[in-house]
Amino acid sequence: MKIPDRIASEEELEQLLSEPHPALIEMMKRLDGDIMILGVAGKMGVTMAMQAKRAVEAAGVSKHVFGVSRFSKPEEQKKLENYGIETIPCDLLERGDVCDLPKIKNVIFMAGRKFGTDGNEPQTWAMNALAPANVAEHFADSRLVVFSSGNIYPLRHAAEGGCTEETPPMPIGEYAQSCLARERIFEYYAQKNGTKLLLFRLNYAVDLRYGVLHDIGRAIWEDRPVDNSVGYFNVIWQGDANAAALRSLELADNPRVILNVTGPEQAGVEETALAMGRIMGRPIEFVKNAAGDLSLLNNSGKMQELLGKPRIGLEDMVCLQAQWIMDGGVSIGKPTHYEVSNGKF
């Protein structure tokens, strides 16, 4: 993969995010059955579906890629259809709608709710626990890769390193608790039905239009203090996260598999802000005199062993993000709230 010095448009960004990994292309030659992505119209789903379609075409195999969503934004559905992805409107909270979906062999579940949880907890629990029950029951004979979150782990001191897949969950706040509920619902049905399942614990994906680096860079560019309440974070390029999710279809098994998905770097908020400030030529101010001691950190050693290191590293992501903001690149207006440590989103 050739990493550009700058990305000039959303079209160029989506082409880079959807560029298929060579190992993904090879997997498509081996993988039996079609692919369905549930929650395809979210932040990651569109470029994941595009990457899957490009990998299928590069592999020279006959395989359908389906994208399922409520499609509240019709332009996202049109974009997918123009790319050759077969779209199906569906509300995953409605059991009847889910029962009408074709029973595809390979399913990636990435539907969920995070932002707006505080004050509307019932909707979050419904989306993160009820919808999984509908899906797990219907796709009992499929391979399932289920998106989860590193938020289910306890906060750590940077010196301790990130949580591994063996770290017991200790979710803080109702969003994280509902993410663990999502996992447990899928685990229950996997145990009941023998479904092959992989729990995909992701934090945080970077897309230039959103993400931790975007939040830090926007604050610098707009002359606002950078929030260092949480001192450290992990990130992974969204294109690498997309590839990892698709390749995880081959790793799904029964009993279920857990996989932490993030970059290998343990990034400091202050160090990252100072690096961006140098690129932007802007002074840096922080919210606090000293960075917070506890952070949400994951160890992705298992992912690297199974799938290899991400193709785009932290330094390149920082440079691309700074340039995107300086060039007036768009934002989707969804902050990650990386600075939150009390679980309220």
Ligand SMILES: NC(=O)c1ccc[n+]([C@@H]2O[C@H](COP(=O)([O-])OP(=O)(O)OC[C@H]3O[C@@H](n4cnc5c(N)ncnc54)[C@H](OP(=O)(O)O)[C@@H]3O)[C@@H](O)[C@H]2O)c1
Contents of the next structure:
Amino acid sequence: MKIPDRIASEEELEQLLSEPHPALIEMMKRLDGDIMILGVAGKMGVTMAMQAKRAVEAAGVSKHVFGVSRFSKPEEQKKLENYGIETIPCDLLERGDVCDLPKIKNVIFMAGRKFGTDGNEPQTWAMNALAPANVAEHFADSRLVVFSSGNIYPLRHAAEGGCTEETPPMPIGEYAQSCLARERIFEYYAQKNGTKLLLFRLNYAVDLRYGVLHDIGRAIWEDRPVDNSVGYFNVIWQGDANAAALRSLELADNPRVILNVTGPEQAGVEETALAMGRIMGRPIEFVKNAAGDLSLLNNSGKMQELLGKPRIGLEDMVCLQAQWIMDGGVSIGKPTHYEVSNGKF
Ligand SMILES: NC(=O)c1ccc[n+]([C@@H]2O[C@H](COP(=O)([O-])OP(=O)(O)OC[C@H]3O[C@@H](n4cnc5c(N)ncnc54)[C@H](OP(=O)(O)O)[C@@H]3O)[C@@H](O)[C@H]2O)c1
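Form predicted alone done; form predicted together with the ligand now:
All chains and molecules follow, beginning with the one already shown.
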């Protein structure tokens, strides 16, 4: 994969994010059945569906890629359709509507709710625990890759390194608790029905239009202080996270498999901000709004063993992100709130 020095437009960005991983192209030659992505219309799903479609074409096989969402933003549905992805509008909270979905062999579940949880907890619990029940029952005979979050782990001191798949969950706050509920509901149905399942515990995708690097970079560019209340984080290029999710279809098994998904680097907020400030030619001011030195850190050693290293590393992501912001690149206005350590989103 050729990593450019700068990305000039959203079209170019989406091309790079959806460039099919060579191992994904090979997998498409082996994988039986079609692919369905549930919650396709969000920040990650659109470019994931595009990568799946491009991999199918590059493999020269015949395989449908379906995308399911409510399509609150009709332009996302149009974009997917134009790309040859077959879209099906469906509210996954409506059991009857889920039952009408075609039973596809390979299913990626990435619908969820995070922001707005504080003050509207029932909606989050319904989305993260009830929708999974509808989906797990209907797709009992499918292979399931279920997006989860590194937020289900306890916070760590940077010196301890990230949590591994063996670290017992200790979710802080109702969003993280409901993510664990999502996992447990899928596990329950997998045990009951023998479904092959992989729980995909992701930390922070980087897409330039949003993400932790975006949040740090925009603060610098807009002369705001960089929040270093949570001092360390992990990120992964969204194209790599999406390739890993699609390739995880082959790793799904029964009993269920857990996979931490993020980049190999443990990034410091301060050093990342200083590196971006140098590229942008801007001074940095830091602000620490919470006491303590705990961070959300995820060890992705198992992922690297099974799927290899991500194609784009932290240093390249930092350069691309800084350049994107300096060039006036689009922001979707959805902060990650990487600085939150009390679990309130
Ligand atoms: N992005 C990250 O860095 C990150 C990090 C850790 C974990 N994750 C997890 O990974 C998953 C995907 O991330 P994302 O950033 O793409 O999430 P996202 O932007 O929130 O996208 C999820 C999409 O699911 C759809 N959806 C929500 N409720 C639905 C319902 N009732 N029925 C059908 N579709 C529904 C929504 O599209 P419609 O409004 O069109 O239905 C939404 O855009 C999420 O579960 C998230 O928790 C993401």
